[in-house]
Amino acid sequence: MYNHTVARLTYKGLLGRRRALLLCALPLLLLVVAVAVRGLTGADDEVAKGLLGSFAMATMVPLIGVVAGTGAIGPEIDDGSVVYLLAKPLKRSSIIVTKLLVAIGVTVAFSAIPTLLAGYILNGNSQQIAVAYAVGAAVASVAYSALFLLLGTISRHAVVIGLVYALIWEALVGSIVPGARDLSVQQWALSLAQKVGDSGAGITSEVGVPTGVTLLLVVTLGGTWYAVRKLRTLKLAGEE
C-alpha cells in the first residue's frame, strides 16, 4: 500500500520553504515559551499542564494537522496536477494511504516531539506529564491527519475550513463548552494522555479511554476510507 515515489513527492510538497516555515513556527514558539516560563517560575506541574494542554494540544497540534493533512493532497487537486499521479498504474487506495502516512509522520514530528521536549523543559516529566501529553499529541496527529486529508479531497476551501475547525472548535468551543468536548479530537486524545499520566498528574478528559480510542479509530479509518472513495470519483480526460 505504501508507494515510495508518492511519498517522496508528498514530502517534497509538504516540506517546501513556505510550508516548512509554517510547520516550524508553532513548535519553535512552544519551546521558546517553555524555556522562558521555566526560567521565570521553575519546575511547576500546573504551569506545565496549562501550557501543554491549552497551547500544544488545543492549538498547535490541530493547526499543524491542517497544514500537513490538507497539504498532502489538496494543492494537487486544486491545480489539477493530481491527474498526472492518477494516470500512473497506482491504486487510489495506495495513493491515499501513502499520503496519510506522510501527513502523520510530519504532524507527529512537528507536534508530538516538541510537546515532549517542552514538557521536559517545564517540569522534567514530573508525574509523566511530558510523556502523557506527547502520547496525546501523537494519537491526535493520526486522527487530524486523516480528517484534514479527507477535507483536502472534498473541498477547495479545505485550509479555511480546517483553520475554522482548529481555531474555533478545538481551541475555543471544544475547550470551554462541556457538551462540545465529547466531539473533540483533542478530548479523545486526552483520554489516552490521562491514562498514561500518573493518577496525580491531574490530566483530565471528558470521555473515557474506550470511547476516546473508538472515536479516534472511527475518524481515522472512516476518513481514510471516504478519501479513497472520493479520489476514485476523479476522472481523467478521456475516461468514460
The other form holds:
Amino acid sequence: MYNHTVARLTYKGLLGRRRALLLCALPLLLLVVAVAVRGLTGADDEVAKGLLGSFAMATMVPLIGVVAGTGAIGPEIDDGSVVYLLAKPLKRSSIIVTKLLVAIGVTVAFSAIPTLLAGYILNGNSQQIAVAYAVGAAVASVAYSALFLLLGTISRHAVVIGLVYALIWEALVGSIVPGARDLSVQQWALSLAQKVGDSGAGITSEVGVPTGVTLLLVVTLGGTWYAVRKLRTLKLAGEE
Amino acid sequence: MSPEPHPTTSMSKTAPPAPPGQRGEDVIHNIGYRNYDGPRLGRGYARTSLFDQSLRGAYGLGRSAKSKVLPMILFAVMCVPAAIVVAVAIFTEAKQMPVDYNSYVLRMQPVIGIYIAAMAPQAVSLDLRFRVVPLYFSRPIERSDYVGAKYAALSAAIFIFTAASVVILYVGALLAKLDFGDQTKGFALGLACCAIFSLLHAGIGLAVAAATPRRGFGVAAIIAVLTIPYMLVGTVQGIAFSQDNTKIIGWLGLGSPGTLVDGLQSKFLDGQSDFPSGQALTSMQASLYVLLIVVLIAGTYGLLLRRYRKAGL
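Can you give me the structure for the form predicted together with its partner chain, which would complement the form predicted alone we have just seen?
Next comes the full complex, and the chain you just saw is listed first.
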C-alpha cells in the first residue's frame, strides 16, 4: 500500500521551493508570538489556552492541512502530469494511501510539533495544556489531510473550498450558529484534547470523546475511500 | 508565436512595404499576407480593455458558468447578512442601525479575504502560467499599463464587493426612516473606508499572486498574508486586554492590513474600532497607521512594476 517513489515525488512537490516557505512561516509565527507573549505576560494558563486554541488549533492547523492535503495531489491533477503516474502499474489505492501518509506526516510535523513547542514556551506544559493541544492538532491533522486530499481529487478549486470550510464554517458560522460547531473537525479533535488535558485546564469541546473519535474515523476512512474511487474515474479537464 | 520576425518590422527599416505577393528584399520568409493599415485603437484603448476584462473576470462575467459560481456565492454571503440587518431594523423600528457601515465591512473580513485570495491569482497567475504575458507586452501597452490596469481592476472588484453591502445598509437605513443627514455622512465615510480597504488589499493580493504561476498556492499564500495576521493580531490584542495592557493594543494593530484599516477608520472616518478596549488611537499611532498604509500601497505597486520587468518567472 505504500510506494516509496510516489512518496518521494510527493515530498518533493510539497516541500519544494516556495511551498516550504509558507509551511515554515506559520509555525515560526506561532513560536515567535509564543515567545513574545511569554515575555510580555509571563506563564499563564488562560493565555496559553487562548493562543493555542484560537490561533494554533483554529487557524494554523486547518491552513497547513489545506496546503499539505490539496498540495499532495492538486497540482498534479491541475497540470495534467498525474496521467504519467496513473499510467504506471500501481494501484490507485496505493497512490492515495501513500499521498495521504505523506500529507499527514507533513501536517503533523508543521502543526502538532510547533504547537507542542509553543505550549512549552507559553507555560511549560502546566496542566498538560501543551500536550493536550498537540494531541488535538495531530489528530486533526490526520482528518484534515484525508478531507483535503479528497477535495483535491474532486475540484480544481480545492484550496478555496478548503479555506472556506476552515475559515468561514469553523470560525464564522461556528461562532453564530452553535449547531455548526458539532460538525467541525476542530471540535472533534478538541474532544480528545479535553481528555488528555487536566480537568483544571478547562479545554472544552462541543462533542464527547466517543462521538468525536467516531466522526474523525468516519471522515478519515470515508474520505480516503472516496478519494480512491474518484481517482479511478478521474477525468482530466482543461482550464475553463 | 514563432520566433521569426514579423515581415513589416524588418521591411519598414529599409524599403517601403512590397506589394502583396512580391518578395521584399531582406525578408527571410514572406507568404504574401497584406498588412493592416487601417486605424489603430492604441495604447489607451488596450489599457481600458485590460481593465474591463480583468474587472469582469473577477466576477466570472464573460467566463464559463463554473467560474461564476464562487464569486457570486461569496458576493451573496457578503450581502445577505446586510439585508437581514436591514430587515431587522425596519421590522423593529430601530432608532439606529445595529451595525455601522465601517464595522460591517471590517467584520466580514474572512469572507472578503477569501474573495481576494480566489480572485487575485485569477487576475495575474493564469497569465503567467499560460505564458501570455509576453503577448500582452508585444501590444502597444507598457509595463505600467499592465500593472496599473490589473491593480485598478482588482481594487474596483474589491470595492464593488465591499461597497454593495454598504449600499444595502444605506438604502435600508433610509427605508427605516432614520435621519437622512446622519446616514448620508456615515454612508460617504463608509465608502471611503471601502476604498482604502480595497486599494490596500488589492495591492498586497496582487503582489503575492504575481510571484507564483500556481493558483492553488497563490490562494493559500494570500490567506497567509491577509487573514492569518488579522486573526493573530486579534488574538494577541485580546490577550493584552485581559492582562490590562491596553497601551500596547494600538501598536499591535500595526501588524495586519485588516487592523490597519480598522484603526484608521476609527480615528479618521468616525467609526468604532473592533479593538478589544474600543479605545481610540493616539495621534502618533494614527500617523504611523496612515504612513504604513501609504507605504504598503506604494510599495506593492512598486514591487509589481519591478516584478514585470521580466515577463516570465
